[in-house]
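Just the one chain here, laid out as structure tokens, in the form predicted on its own.
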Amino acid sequence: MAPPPAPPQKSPSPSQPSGKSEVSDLKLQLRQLAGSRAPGADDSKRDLFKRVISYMTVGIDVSAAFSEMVMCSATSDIVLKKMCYLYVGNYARCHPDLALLTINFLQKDCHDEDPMIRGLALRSLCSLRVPNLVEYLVAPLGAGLKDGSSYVRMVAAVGVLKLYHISAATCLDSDFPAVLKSLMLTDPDAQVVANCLFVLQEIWNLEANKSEEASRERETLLSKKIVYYILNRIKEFNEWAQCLVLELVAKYIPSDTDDIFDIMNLLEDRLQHANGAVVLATIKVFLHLTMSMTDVHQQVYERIKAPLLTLVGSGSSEQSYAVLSHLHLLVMRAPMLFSSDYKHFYCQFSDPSYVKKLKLEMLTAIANESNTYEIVTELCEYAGNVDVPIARESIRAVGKIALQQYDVNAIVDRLLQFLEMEKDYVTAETLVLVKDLLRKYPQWSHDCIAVVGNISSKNVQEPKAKAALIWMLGEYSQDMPDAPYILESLIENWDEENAAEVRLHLLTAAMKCFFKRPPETQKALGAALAAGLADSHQDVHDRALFYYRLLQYDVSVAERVVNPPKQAVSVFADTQSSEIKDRIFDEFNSLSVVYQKPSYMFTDKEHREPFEFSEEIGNLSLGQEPVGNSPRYDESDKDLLLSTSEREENGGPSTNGPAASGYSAPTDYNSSLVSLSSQTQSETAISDPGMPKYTSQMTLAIDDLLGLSVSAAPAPPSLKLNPKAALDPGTFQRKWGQLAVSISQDCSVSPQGIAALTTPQALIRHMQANSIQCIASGGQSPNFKFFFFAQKLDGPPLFFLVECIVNTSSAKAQVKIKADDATASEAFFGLFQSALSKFGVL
């Protein structure tokens, strides 16, 4: 038999050495062109040269040519210069053996007759970045910072802040900041002076917490003298330069209105700036100063509408945004002031949703007497849009003028016409302001109950929308002829309903509804109170037992617990604290304003928000701490450990139905109800009101949801857990980034055990005992976070990993669990419930 082809060798990349022997291959050529003087030596070099730095860029290893490199920069070529100062920059940090070989040549660089290599070899061989080379940078750092080339001086400064970086000591034993102090003052090059005000600022700045003499020379750049000195150069900056220094004015504090007034005349013309960014930094300037002068202020806010209204039409979607991001944050402090330029903010087709979507908000902050019917107009055009998030937030932007009561008669009219697009996301999203708008004009209801009664509850699939309507089959049941019905049938299909807001709405609009119906409302009650208690969501558990125990102890009590009389609700919560809005005003011209966040809660670890836990947990850091027989290895970063992850909707399979639940429900609700309903209009009680009694039958398997007594914990289901389980941290790590979560629940932790657990070693402790091992863990009271395994005993070796997440604040643990086989989970979830559950009990 003849041998098979052989494969066709593959040609290589003309960008990619083959192997090491291009590289060696690079280094003789390099070799025999050090030192050449020959006709063209400069273009072979340039192609070499290209060669190495195309290589460098794609991440192949050619430190190996250094030396030769090095030997080859020895020429009055530019560009060859350039390639070389790039290389060597990129290897010195990883070689700093190496980079010794290079000083000689950046030195005598420095001191080359061409201003340009000067400034090269400086700003090279200040990038090098290796502390046992900081001797020789104090020279030409000297010698730079007086060279008679701008850009040399230039250069000199930023070097002087690398070296401060390196090693600080060596810097402020040099006297750097002082003569950089000097040539701030007298250099009359503007960019020199700017880039010595960005060193001092910063050098100074860190310094202050060190020493007194630190804070003060901070203080003397905030001096009226070089305050004045650079405004009136302010001119000759760039536009960086320029915010730098206006910046570094909103800080300062000046001595009189005089003082407030001679800055302002001298930015007046920086409003006018084609830059956005100098006109933010302006009108920031502008704002900060006049503070304490009120009807001065006023006039400020007059002035700067047109700049910033110009910068919103001009330029790009992104600098829009940003723009529109300040002004947004100006409307909230002085809405009357934009009242009139409404317009403005009027969404054009071009326009990104993240600006449609702001200019929404701040259509709904300017609104007033005046302008509420030509704005809710335009807000209605929105609701058909063919962008359906832009369509929610304009009907949004209309409940939320009706709730400032601007022309409410109008509006109200407007939404209720909403209900009759027959749009699944315009009902939906309607259906919640009717709800809101009802609770603050109860008078309204007789029209709007008109309206919603016609909504078919099969065509309400959003929950928010869903439990909208229930919460108004609830409260309005006495106004709507079929809304026993239809709870009912909501009631009869409770195991396909997923969400856990619909069925709390549901448990509660069927008490209200059998209070004011009882006949037709009895059977319904029942059947969703039996449903309640064998629910698995724990909310909804608890919700039920309370109604089922509340209407045990004395009908009338609960309905006045459930239904009371109720008022008009006149302001709804803020989402902000006045605080919180004066905090992002006084970083204005900064990310707080885009992100509307202080800049605290974005940047400092202990005042993040929640932190959205990645699948990925590649980024623990494992130091182990042995408990018991199984290794536990500790979070080493808080800010991780203590967050706790949303809660995922929809992250597994249902677990409504009785079948997944571990609670008994009591057997005789429906008989125990056909006596509540003849007892309803004449308030007597079930029981002796001074005494309820129980049967053993009515005794449920949960801790009472007053924390009065603890009954036993739900039986552990049949799954058998392996004791003696091991799973390294790498292994972990990589199923939890390949397997699904399968189910994500909340489970309740009893207040012995909230008690126990001061620290995680307590409930790692525990949970070992159940044959559950900790992997990782950490936090302090009120948030601790762990992450647990298992392994089935018999059968083949399968894993469940669980995240565990535990709030002592609400009692709660907010529970993720994945597995091998997906089908086991239900099983291992009870026992892990069960576990849960005896933490601290027994």
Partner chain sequence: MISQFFVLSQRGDNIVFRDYRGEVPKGSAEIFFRKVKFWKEDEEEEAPPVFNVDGVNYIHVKVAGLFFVATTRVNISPSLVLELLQRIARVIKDYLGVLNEDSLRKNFVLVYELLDEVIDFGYPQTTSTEVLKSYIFNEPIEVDVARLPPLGPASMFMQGTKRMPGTAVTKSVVSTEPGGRKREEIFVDIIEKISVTFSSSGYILTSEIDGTIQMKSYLTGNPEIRLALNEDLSIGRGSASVYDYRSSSGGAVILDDCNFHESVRLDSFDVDRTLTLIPPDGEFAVMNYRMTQEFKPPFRVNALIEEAGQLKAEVIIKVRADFSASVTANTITIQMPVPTHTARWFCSFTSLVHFSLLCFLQVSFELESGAVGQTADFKEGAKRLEWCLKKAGFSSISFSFYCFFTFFVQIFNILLSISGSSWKNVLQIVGGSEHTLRAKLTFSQESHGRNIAREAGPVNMNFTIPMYNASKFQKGHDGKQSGTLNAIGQGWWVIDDLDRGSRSLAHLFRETRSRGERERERERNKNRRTPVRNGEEKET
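Alongside the form predicted on its own that was just displayed, please also present the structure of the form predicted in complex with its partner chain.
For this one, just the chain is written down, with no partner chains and no other molecules.
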């Protein structure tokens, strides 16, 4: 585990020996015991094994004793066996040659009579993580999957995933995924089903980037058949498996509203579960299902409020933190809905500061006319809190509420009271806030300035607060008799001022003061400019020089530049874009919510869920199956919108045929288990020959599209789009700024398109299916705005960027395209147009 010899600074204590002598001593003792059949041998072996494991835990390398450990492992004592398995699993990877020694006894144990030993041995065998031993895994795994004991099957299912991670090819060649799939649909043991499900999910997610078949397999996991089958068994699963299932269901795209309500009714009681993870996973399902139904979506918010608040109150503070983070997200999305629950977000004495911080933000967000007074009163209590960061945070919260324009009058009074508390950090925070307030409500300047003028600048040390104070001194110097003199004394101490921010403000303030009260300030300004010119900080120096030259040029111009009449700021910029917020909301019940960042900001590529891609595929398949094969299945709106040509092109007639015909009411699945399994087998049988056909159809479809739409343009026929194009918003923005518009055109939108555009998501999903990714979208009916991008499949990574504005009331769409390679933009426009036309736009 850790570097072989323990670091020398570690003091040798009885529990943590560091030298090699202990290890060799252990080796010796183990060797003596290896062949012993004496009565007490197992007990002394246990002691020795324990010591080995404890060294391993603290990070001492005991791999030297590998062969001795293996020799001792020939035992019937299960405790010893387990310790040995643990040891072997830990060191096999670093010692592949020694690992070979273990294969023999592990394989033997795989055939043991006791299912427990079979399971344990199989688990350890798969955990060796040694690539060249893969050949020994296949047979025991195959047997394990068919084992009579559910424990062994459970272990074997996970074993398949372990094998996949060691050698993906071996795993797929042995056709294990197909076995898992049938096991998933037939096994009586819920944990086996759950294990099969997540193993398949992980394998197909990883494989989807490589093969068409895998991505199709992945989409079948999201098919109605499987989702309903699993949902009907949800009560059999333990709570952890339930979370997993619900995670899958959240990705499922319902076919119609009945579908949505069926699922929601089925899952309703999950909201009363004591396990917060289950409740949050259920909420995610609810929120995602109702995305397109505004009124139901709002009802969901009302419904989930009580369970979430209960979860916050029960459990440890860590658990309530996770729940509270999600509540925070919901509050930020719909503060109005929570405005009457503000008392739940009051901080409690024993809350840890990370919880308090969230609560403060929520209180700020939900403040409105009716509750501002109570909330601000509560927040003011926190200002004297012994926990200084929280005290600061609560003062900031008061300020933010003031900036939201509720009950400003009383709040300004409170803020000014804070200044009288004469605590450094309170004063500092309040000064920053008063500055912001004055920028927004200049009418309060009189009251504020009277109080601020009394503050001794010596008590203000924090750069931000000092800068704020200096700004106010400059801005309101006409109202503060002492202003020039305070500035003068500050300028005298120029050299002691470390923060460049403060020095910059000092320069500006001196200028402003000079314009208002020239005789008193002239000397100070001179000193400030001289000090600024000599300043080592580049910005300070430049600003001083600029002011100096400006004054030299013309004083009245300088005044117009430095101190023009100001307009009150109406809205302060929101730090997080709505795009990012939506992204986080899409990733509900994940770490993104806790970090308040979308996943691409904190996970590396290979561990990212390929979610865009999965949705695109899922959507496509959902569109085609019912249309082609299942007449008794209600066609969703979206299906109706697909043009006939797409039905012909994409409704792959046979690929999913048998499975699709199995659709029926959700309750049928349990009873028709047997028939389902046979269908699955036939399906897998068909899928292989079906594959090349499928791909050829895909390319054909694209070629066809080109021919259809770009009749006039001499399109390079080779333009294909990368279905997995990725671009982060920052790069998109930069590119958008750099590139020139290559095509700009207005189109008309068909009535069907308008009908489908109740939410932006509909179009986004559709475009994703055509390898055009959406990076940002927004707007309310009738105006929607989308930014798309696409990437050329072959050759250098060339991007196409699109801005598309759709007005549903006037039935017009405006498209602007920018491209890295302008010559290809015509061809891309053709693709884009045809994609739009299939949606009904144009």
